[in-house]
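The data below hold one chain only, encoded as structure tokens and taken in the form predicted on its own.
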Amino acid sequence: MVFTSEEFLLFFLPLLFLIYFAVPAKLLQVRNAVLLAFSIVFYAWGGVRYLALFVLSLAVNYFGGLAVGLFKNRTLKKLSLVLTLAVGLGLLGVFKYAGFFTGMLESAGMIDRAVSFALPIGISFYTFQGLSYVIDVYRGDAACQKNPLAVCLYVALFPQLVAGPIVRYTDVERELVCRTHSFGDFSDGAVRFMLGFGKKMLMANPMGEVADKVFSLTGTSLLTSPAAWVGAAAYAFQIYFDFSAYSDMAIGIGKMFGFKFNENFNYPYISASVTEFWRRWHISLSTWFRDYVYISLGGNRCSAGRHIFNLSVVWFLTGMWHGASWNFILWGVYYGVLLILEKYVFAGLMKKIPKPLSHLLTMLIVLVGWVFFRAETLGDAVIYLSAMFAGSPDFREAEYLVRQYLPELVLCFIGIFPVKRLIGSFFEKRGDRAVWVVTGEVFGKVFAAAVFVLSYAKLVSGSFNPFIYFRF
């Protein structure tokens, strides 16, 4: 089930609201049980055959956290952590990477046939989220939670279950056992959900159509240089508005039920360096790797050689996390190398480059990176990049696509900037902050409602409605 479906909007969410809020607020554990039951249904709707695997993952994290938290002996504590990590990452490895590695062995003639499994929905997200709880308990950053309902709800909570953001247990620890609900929070959450819904339907989906059309031309004479650039830009818009829309909707739904999830995106396409881009893009994943891998390896408090090694490991794993293919591995290595170069080779030069030029160079780097991310194979990525930089200069296909999707392209271009923040700063400088707060609040709700109605009309009249990060 996806947020942008009629089943979710017309049946699942209204029924959940009805049952959840019919339970008295003082019976929070009952409300939690309702949320958990609906979250299980939400997951099973799209992947019932892997429901047992998901329940196994919940059990592993609960009992792993219990063992790590209750054992006083240091050796037993560490052994419990290692076993929990081994089982959790082992399940992820088998279902996500078995086909990739056995495929290499098959190609090398070492085995007769590669093993392949269908990828369980959301396994990368719920695995990382559950393991972060166990690690935090081991480190003493979180208290061991003896109530299985609380641990299971933390991992399984449907808004962020299948595509993030990856929520730290410490961020919602209190809300799992004692949270408040208010009309103001519900209203703000609804607005955030509706705007995310609009971002998905009115911006991400049209850009996905453009990207699919252009990338399908890979290897043909129709993939001219201008068309390739349009396709790469469209995919950059698609993946940003698709994933940030899902995060917006997840954050909004969470707020309606009293949970406050951290932001997952902060206008990454205004970045003036690759380092800044990754501080703004998929913040929850970057934070996870920073806290549980990078810092554990020694972070930057070490020699230059060791720091380069740490960055290389983190970005190799980041690429692998996104998918079991050479495209994603190279994509991770690509960013790892760029971040090392920014830190150790071009740090002085970057301070001298005018910010507009630095921003353009960063966006060029990001566009090239997205080609590796989107192409079906590594060979296709090379062909596509060749077309971008050395293809035919014929503008006809590119012009046709731009004309056909001009309103959506303009809307996407505007959407990559923090427009609301800029308008608020303008009014604040004029001393009219109170006016902006009141009018912005009213206008925001009316605008969100209008966007939702238009987006719903788009939903019922169209069929193109993928979520990119469901692949991971």
Given for the second form:
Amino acid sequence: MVFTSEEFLLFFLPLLFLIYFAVPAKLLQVRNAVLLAFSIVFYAWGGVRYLALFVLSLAVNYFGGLAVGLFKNRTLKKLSLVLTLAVGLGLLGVFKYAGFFTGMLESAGMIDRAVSFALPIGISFYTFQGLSYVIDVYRGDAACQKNPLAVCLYVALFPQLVAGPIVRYTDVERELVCRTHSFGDFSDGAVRFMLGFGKKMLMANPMGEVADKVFSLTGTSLLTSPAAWVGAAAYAFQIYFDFSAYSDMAIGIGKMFGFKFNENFNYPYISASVTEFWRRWHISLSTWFRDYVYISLGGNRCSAGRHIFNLSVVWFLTGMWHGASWNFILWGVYYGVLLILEKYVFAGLMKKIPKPLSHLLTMLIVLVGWVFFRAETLGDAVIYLSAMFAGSPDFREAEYLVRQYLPELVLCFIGIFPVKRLIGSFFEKRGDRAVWVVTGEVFGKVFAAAVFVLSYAKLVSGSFNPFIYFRF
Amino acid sequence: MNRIRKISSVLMTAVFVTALCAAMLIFIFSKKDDVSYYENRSLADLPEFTWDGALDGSLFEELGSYVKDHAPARDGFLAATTWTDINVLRRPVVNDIYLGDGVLLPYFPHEEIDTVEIAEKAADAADRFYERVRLAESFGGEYYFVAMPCQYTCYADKYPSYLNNRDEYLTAARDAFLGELAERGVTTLDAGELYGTMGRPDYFTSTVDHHFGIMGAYETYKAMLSLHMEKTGDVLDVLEEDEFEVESLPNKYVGSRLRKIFGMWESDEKLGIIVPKDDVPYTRYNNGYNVASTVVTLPESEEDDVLYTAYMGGDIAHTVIDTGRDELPTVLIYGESFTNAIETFAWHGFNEMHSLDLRYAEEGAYEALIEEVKPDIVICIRDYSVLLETEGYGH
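Counterpart to the form predicted on its own, namely the form predicted in complex with its partner chain:
Let's see the whole complex now, leading with the same chain.
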């Protein structure tokens, strides 16, 4: 199920509100059970057959965590961790990467036929989330959770289940057993949800239409240079507003039920370097790799050579995590190389470049990266990039797209900047902070409600509603 | 400040939860429509439960479509979105309709023209058609093929330079296909060329619908019968201009293009009908059943919208107009909805007029009808856009 669907808005959410809040607040375990039951329905909506794998994954994490936490013997502890990691990553490997690797073997003539499975929704997210719990228990950062309901709810909690943000166990450990609910939190969550809903419906989806249209022209004479640039820019807008909208909605829903998830995006398109971009983009994934892979490998407290190796491994894995194809691997390696270059080659130069120029350069790099990310194959990505930089200058398609989607393009352009923050600091500078807080309090809610109504109109009037991050 | 936050939070919570719960109740208790008028399609039915569907998720997908199609206030929101797109956001294309200067035109993505592929497709399509020609001729009938210009073909110059008017593709497709038919000895009529030679192609078509207007239908009819008379030397009873009156229906004409944008565009175009002065009695059969003797279905009142389906009562698999005058020839007109407007008066000079809509008729209906009726004249009417198609309307 997706948040931006009628069945979610008209049935799932209101029924959950009615049942969840009908349970007295002191019976938190019952409320948790309600949340878990709804989360399982939410997941099963994509097909009940995928539930078995999901339940297996939950069981592996629960028993893995239990074993790691309860064994006093260091070797047994480690063995339990390795086993849990092997099963968790093994399941991810089989369901996500079997087709890719056996496909390569098939191409090399080493096997007769490639083996592949349907990709279970959200497997990359819930696998990483579950493993982080077991690793945290092993490291002693979190206590072993004996209550299976709490572990299952942590992994299965529907707001972040299928598309993140990847919530760390330590962040919600306390809330799973003791959390408060208030009108303030619920209202803030509702506002966040409605604004995320609007981002998805009013910004990401229209940009997705543009990107899909242009990328579908790859390999034809219709993919002109202006159209390719418009398509790449539209995709950059789409992926940001789509993914961050999902995170907004997840954070918002979490808040309505008393959970406080960390932010996943921080205006990445205002970055002036690739390093900064990755500090602002998909923060929960970056920090996951930082804490569980990069630091485990030795981080940056080592020789330059070893550091470069560590970065290379992390970015290779980041690419792989996004998908089982060469495009994603290359996309990860592309960023790995750029980050290494920024750190070891261009560090001095970057300080001298004027900020607007370094910002433009960063955006150009990001745009090129998105082409690898969006193209169906590596060959398509090369064709697309060729069209961008050396294609026909025919403006007709681009002109149509810009005229047709001008309101959304303008909205997206404004949306990449921290407008609310800027307005707030404007009032603060004038000494009108109180005015801004009050206005923001009331106006923000009215604005969110208006956006929600417009988005609902868009939802019922359109059939174009894919969620990009569901494929990961 | 805390007080304001508290009050606004309680209000926000109440409004949000109440709105969602109210929408759920409205959905559950509201009457569900079967058809969406403006979208011109059936709405999704409530799916039946199957374990297979639940396992692979298709059941929930169908349930999702059902909820989507019957969402509360869906029509109102669809109309509001269309209105906003036209009047506030001023998009050039709304619901796939380009709002041109005095005309509504369909939007087409830019396309690559492959003349070799067009030639191959034209030869294949002509081969398929030729089988029907031979069958009609084997029973003594004369076969004619009429290629109709699409509405947008007549307004090709109304498209801005950044949109595709399909002129290049349609010209290539039409030339190739009619050329192939001519090579096989089939007599053809290009109504687009006819309208062009008459000076004002736009006069014969509609600004709000994808079909031609009544005068376009009339000129096509006249040219069709002239073609037969020239070819065979037969004399047909052609309805001349002084033998009928053109009546404009007072109702708002909501053509297919106007319907897609919820009628939100100023148009003074009226649906015209041809009323012969000479009253010829006839009996009408729809799919074998005797029905009222009428060829134009008028709306109940002048306030109601009128659609192109007023002609012949819309699309019907097999229609017969029998005037009981055995001395006159029998004609079969087949194709799709373009035949409807012509049929409202074409029956006038024939003993029997059969009309076959291949989209609704069963497979083999054409062949069975030719063998049974042995029509003297067979006329196929297709528009340019489907000449080379083998699927859907082109089939």
